[in-house]
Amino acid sequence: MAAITRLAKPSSSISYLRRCLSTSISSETNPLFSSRKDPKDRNVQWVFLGCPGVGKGTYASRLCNLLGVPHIATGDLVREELASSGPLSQQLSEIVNQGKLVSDQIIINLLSKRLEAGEAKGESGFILDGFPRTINQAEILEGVTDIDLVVNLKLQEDVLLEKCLGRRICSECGKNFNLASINVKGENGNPGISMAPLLPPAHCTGKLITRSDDTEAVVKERLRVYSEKSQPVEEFYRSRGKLLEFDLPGGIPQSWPKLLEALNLDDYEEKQSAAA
């Protein structure tokens, strides 16, 4: 299967993502990137979309040891430039607390950095958590490299609302985790789901926080924005052939095995494994 084999770099990516900054991101000005490697010689490279709060970073990161690919999240560039205090760290917290989508040249800027950061150590291929969210992105990315898969995560407002509201993220480790029991019942067409809660161990459990951007007000905007958004972005891959979406059926234990199945990667992680 092609989605498993390696990637060569695609070191001309970064210079393509600066070259995009210096004129407004517009695609219809620059070249499209001509030196794209046969699928056949190079590992995943994958997008995850999703609502904020459905679980693309989780299972995009499984799925990153899984295959030996670097995840790359834009919610992750974003907030370690917040904690950064650099220029951009005022105008950044502006943004998130209001709930509003990041500008596309500020996110293909940290972006660039990312790759350029991860070139100089060897990475190869990659899965795209957050990226692209726009029409414009979309177009910007098809010109820099080949995308093979989109996965786009779906479950329903309800349960994201409350997913959102649960997250806490240890002071300490930085690692996540989320209080909220949920247990839908199944009503209007709409499956019932349960998930249980990503408790902390207990050298975590006196230092939880909660995101700031996580209130009710802010996530129901976040969502609404996203909704507005992802459509065209959604019809692009979908034309294209590539987009795969996935409804989760519940928690990660039963969302898990099903997305590797659909994935056709439900026997690679018993093979793996087994050659651990």
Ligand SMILES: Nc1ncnc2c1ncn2[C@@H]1O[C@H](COP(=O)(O)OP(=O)(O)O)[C@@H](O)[C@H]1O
Second form
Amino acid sequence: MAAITRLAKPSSSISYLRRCLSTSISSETNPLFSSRKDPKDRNVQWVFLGCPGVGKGTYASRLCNLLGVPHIATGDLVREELASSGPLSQQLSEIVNQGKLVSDQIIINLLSKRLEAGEAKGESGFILDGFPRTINQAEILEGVTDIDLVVNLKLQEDVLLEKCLGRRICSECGKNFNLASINVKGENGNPGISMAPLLPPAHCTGKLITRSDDTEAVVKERLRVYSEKSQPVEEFYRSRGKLLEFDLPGGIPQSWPKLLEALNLDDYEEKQSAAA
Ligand SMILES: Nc1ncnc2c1ncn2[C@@H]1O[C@H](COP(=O)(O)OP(=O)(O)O)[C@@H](O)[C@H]1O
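We have the form predicted on its own; now please give the form predicted in complex with this ligand.
Now the full complex is given, and it begins with the chain already shown.
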């Protein structure tokens, strides 16, 4: 990922990226494109798409543990910046708490810093969660590196809202839990869905917090913004033959094995646990 990190350092990273990308230098001679390695010689470069509350973070982080790649969630980068009370903090808090998207420029800068830090630690490959979220971000990413696969997680909208409202985070260990108990009956040929709550262990129970943007009004706005700005990103990757659609059949116990199967990783998990 040297390309993105090197490109995005200047504060005007997007216009800088655009300038670089519009040059007609070939990929062999342009060092900006040196990260376009043969997929055989590097770890996976995947993207997770899906509406707020669908479980991108849960499944992306599990896959990252399995595949040994970093889980890079731009929402986490935004929240870290918010918590740091740095110069961007106030501006970001207003945007996030209205359910709007942060500017592409700020996101690219946060992502670049994260990739640069990872590169310094010798990280290779990634699963991106929550990026790209606009066509502009998708084009920028496409311009600097190869994405092998895009997983599009899907759940019906009423379930998404319940899941966001039930979401809790342990303020000490940072783990995510969910208090919602979902039981939707099948209707009009659509299958029903059940998801058991993901309850915290006793030592986290008294330390649970709710994200400030997980209120009903803000979640509804985030869902609206997703369909306006991020659904076109699904089409962007679909038309490039990279999109894997995955309808979650239930909670983690039902969905995780099916997801591994869809990714042809069911054998991989068995081999990994046998080797552990
Ligand atoms: N790629 C991005 N582009 C613009 N804004 C982003 C991006 N990623 C995260 N954000 C901001 O951070 C907030 C939280 O992101 P995230 O944790 O991914 O939420 P969600 O649960 O809505 O998927 C978003 O509502 C948005 O304001």
